[in-house]
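Quick heads-up: it's one chain on its own, the form predicted alone, in structure tokens.
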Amino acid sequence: MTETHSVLNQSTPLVDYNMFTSDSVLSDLIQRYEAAWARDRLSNFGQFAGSSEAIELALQANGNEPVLHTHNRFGERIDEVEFHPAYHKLMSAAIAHGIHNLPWQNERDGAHVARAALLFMSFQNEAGHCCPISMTYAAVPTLRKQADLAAIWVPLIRSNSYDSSFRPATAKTGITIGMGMTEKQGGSDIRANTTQARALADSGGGKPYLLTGHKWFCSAPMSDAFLILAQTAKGISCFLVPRWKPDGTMNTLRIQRLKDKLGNRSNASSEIEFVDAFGWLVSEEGRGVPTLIEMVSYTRLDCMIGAAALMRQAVLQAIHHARQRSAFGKRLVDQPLMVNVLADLALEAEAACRMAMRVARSYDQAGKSAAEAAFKRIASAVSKYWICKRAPMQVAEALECFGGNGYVEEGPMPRLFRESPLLGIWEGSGNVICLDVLRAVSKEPESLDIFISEVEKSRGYSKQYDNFVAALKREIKALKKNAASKDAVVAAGREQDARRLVERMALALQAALMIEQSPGTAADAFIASRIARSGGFAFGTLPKTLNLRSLVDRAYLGEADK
């Protein structure tokens, strides 16, 4: 049988390429959004993330899942999670490059965009370790609401040293921060949380409390501290709960079990029980939701970046395969219908990347511009919803480009596919996000005006786009008019139509960015396929009048097909 076993017509692994320098869209956005000062850092990390070494680390980290050790051999409670060395190496690389802290360490224009580009590449390599990286980054704005706690913890976050040792944070060279909101009875309804907190002595911000309760999802349970929501006499409040008490003894955070998840397998997600666990109140009692909401905003930014990253990696893998695999006498990349599919996938990935980076830009500008702050609030929700909704469909279509080879665990696509639904769930599922947009209509109507001003900047390029924006403006005007209505039928109608509204807002923003930033072929293709026609179409239905091959070549490692 060995004489017949010649390996023919198989594509090679996509390895040893620079994720940054080979991505023309990402390079353009770094320049466009004032982050070019980070180019060397981005190129260095891009070289690592696309290397054979880093890709092998990703495989090892996902093939050797975390293991929970609740007790040591003497029967003492330890609540430790053991990770494979590959996970620690990926964490070390991410932290060394400042993906967890760049905007807080180097607070200059473009810092959030530069950091978003780093995360974009890190997600393409391995998504699981990005969870604690993201939470640590997002924790800083919440910690700063309590100055005395921030003075201790933020300098530790600014460190670029990864220290996985299990000891008090003040004895470590660097730390990570987690968060815990979800409880089994409430899910997204965090006001239904039952975890209780009582003051040890005096109550108030920065004071010690004891927490008792149970969290249904707590990712990265080996983090050095967690931002936790719990009930006090005044309502839901936010606490910083360390793994170790100030006296050097272990805090009573009991890891009950690790979740057996669809994807994100390198990362430990757990159920945690608090038994009079020590923690400090952040801000005021009863102000837990507004205190933590800023952290949620930053993690939502990371969700859209992560989803866009998975889309970029999926289409890159598909094009790489199609350039080498032949069928019916021609390479797949030379088959007209496959070109249509690949071009459509590339278009979706580019629009997602441009959208995510535009939102990241608003995080850089929000403190300087009221308009950008308003845009950030509405665009974060709209973009998180849409990019995360599109990712599973786009990745699934890219997987299909491989045929049966795409469905085999030895290849890259199953892991990308398993990761793709997670980001739509994390920090606000689709319905929660759309309801947030409706709340903005009634509470912050000026944010919608800013959003419309943003998409109107690209009017005049296409009659179809102009008509689309005009219709969206009429729709939003009518929505704002009845936003204050107490009629139950009107309110139900608003909710039932929320997804359609948010989808149209997302498409308008993506089209505006494509018109403003992309070559005419890409902008024309986006308008023809997403604006001139309403949704419900499979990938691979771009008009044949467009130069589709140019879209494919442009998406592949920044070079035309030779």
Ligand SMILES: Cc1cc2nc3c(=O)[nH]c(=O)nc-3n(C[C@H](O)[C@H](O)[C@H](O)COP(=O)(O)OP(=O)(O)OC[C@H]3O[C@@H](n4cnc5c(N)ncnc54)[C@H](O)[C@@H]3O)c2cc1C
Contents of the next structure:
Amino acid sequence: MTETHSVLNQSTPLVDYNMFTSDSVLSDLIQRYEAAWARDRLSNFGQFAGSSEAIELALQANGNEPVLHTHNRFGERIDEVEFHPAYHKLMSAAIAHGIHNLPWQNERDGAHVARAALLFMSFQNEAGHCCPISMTYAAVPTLRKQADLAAIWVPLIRSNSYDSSFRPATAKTGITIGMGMTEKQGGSDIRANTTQARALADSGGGKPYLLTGHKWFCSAPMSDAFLILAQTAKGISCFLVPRWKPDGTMNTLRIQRLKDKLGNRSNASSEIEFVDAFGWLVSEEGRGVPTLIEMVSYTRLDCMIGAAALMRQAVLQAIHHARQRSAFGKRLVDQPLMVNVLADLALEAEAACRMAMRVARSYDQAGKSAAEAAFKRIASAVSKYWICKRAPMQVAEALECFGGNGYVEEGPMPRLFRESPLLGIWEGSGNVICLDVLRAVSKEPESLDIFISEVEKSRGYSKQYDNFVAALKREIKALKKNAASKDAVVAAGREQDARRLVERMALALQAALMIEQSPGTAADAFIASRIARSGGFAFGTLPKTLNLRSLVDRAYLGEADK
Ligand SMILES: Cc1cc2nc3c(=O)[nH]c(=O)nc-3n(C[C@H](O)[C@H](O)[C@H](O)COP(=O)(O)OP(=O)(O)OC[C@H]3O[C@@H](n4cnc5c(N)ncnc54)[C@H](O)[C@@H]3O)c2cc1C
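I have the form predicted alone already, so could you send the form predicted together with the named molecule?
Now the complete complex, all chains and molecules, led by this one.
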């Protein structure tokens, strides 16, 4: 406060609310997808994630970035990254709540959904630490491809204790796992990896190898082990590379430097060199891609949950601000045009959350139902593409709702904005994901049929939606027919059209879920703007005939948290 004026018309920080109980969409999804048994855990974590304490930890973890120490004072290599205590506290809370292991500890129905909901809240609070949490969760299906390794490492992942000490994994009370695929010369094209591996003695699954080469991006370098791709005589293979060798000495993983990144700054992302580094082969030589793709399928799920979470947090912050800030004689939330913008942002966030959780449901069901396994295959690619693609636009518009305050680092929006493009890059960038959908058309065409039958379940609510689905069905039928064609021009045409196809599939699935789960104003607004495309390209172009204010109010905190 200066002597010249009083501070008026500024909003208050959004703190001390329960991120779970205040989110009506998330609560509904937990019930719908058989995860209601986890309500207490979710509410407990929701209370933490929305607390002033957790919000302060997030600020500190990002304001005090990790520091790499390559050598000790005697000139010996130590390759240690030092994190701020706030980062460790966030890791500790996430691990105590099982965000890294819930479905592997408690394999009951709904566990992937419950865990997805926990991650959804964790990401809203602080995205950087969610990276090692996600990789640890996702490593288990790949580790299980090598039973002898899984027998040692999976029980360590099942622990809910966070142990940040730097010593051999088997001496610790709990561990985290990272992964390394991306090299300088190619990330998406992992078959171009040049890191070499040779067997120490006998070759084969579970046997020791020595790896020499590099990884250009390797996040969370203080993980206890990494799933790493490297070349053997039989091609790309997958290895589990620990930070410490079985003889108790440090493994020869040299952390060269940490990346100076746009966002995700609490998380260390490193460049690593392997100098005859020790690792065990997971599965068979030459099977690296299908082995690691198991892990990637789970981290892709987390990308969509993360992007949906950023959108939820962004719109919640925007509504909170607009309820308090006045301009031209009215609160912003009462200005008709702002209502349209906020309603549209809320709609995008809701559709993303419903889509991500529907996909998480398929992870719970895939082992029991062939149809769900096929749906998981195709829907995870389609949803990863679309939710991650929408996040930066949605978050940018939410930031603008704050006016100039949205652009200032003391507030919550710049960090959300900087996180928002990352999920699209991770685990398959947009084009790569769309090409993966095309691959499914030719290699697993039944997954497309399952996808269509899923969206057809919502027919009969809206003529526009029915027409949209019918056209999509025709398009996919034609695509399947010419999928086998070797004609280069036809193939190039298919590729050039892939984003258009995947976008339409994504919109069909989101609309189907909105019709099924949120009929009335929300579904009608979604269909009008995204299916019938009656509005414009920017957010805030929903039809004025709908009760848009109701969409804003239901997206804000529940009564108990206001
Ligand atoms: C903060 C951060 C942390 C990361 N952490 C890790 C990590 O821990 N481990 C790890 O392995 N990697 C990590 N990555 C790397 C990330 O997974 C890769 O950057 C990503 O997979 C893309 O690979 P690339 O950077 O080599 O880009 P490229 O493969 O060169 O792709 C560049 C562009 O070309 C497009 N493209 C590629 N192929 C085609 C095609 N056939 N047709 C049309 N377009 C195409 C892509 O969609 C992309 O837009 C991290 C990245 C970041 C930013």
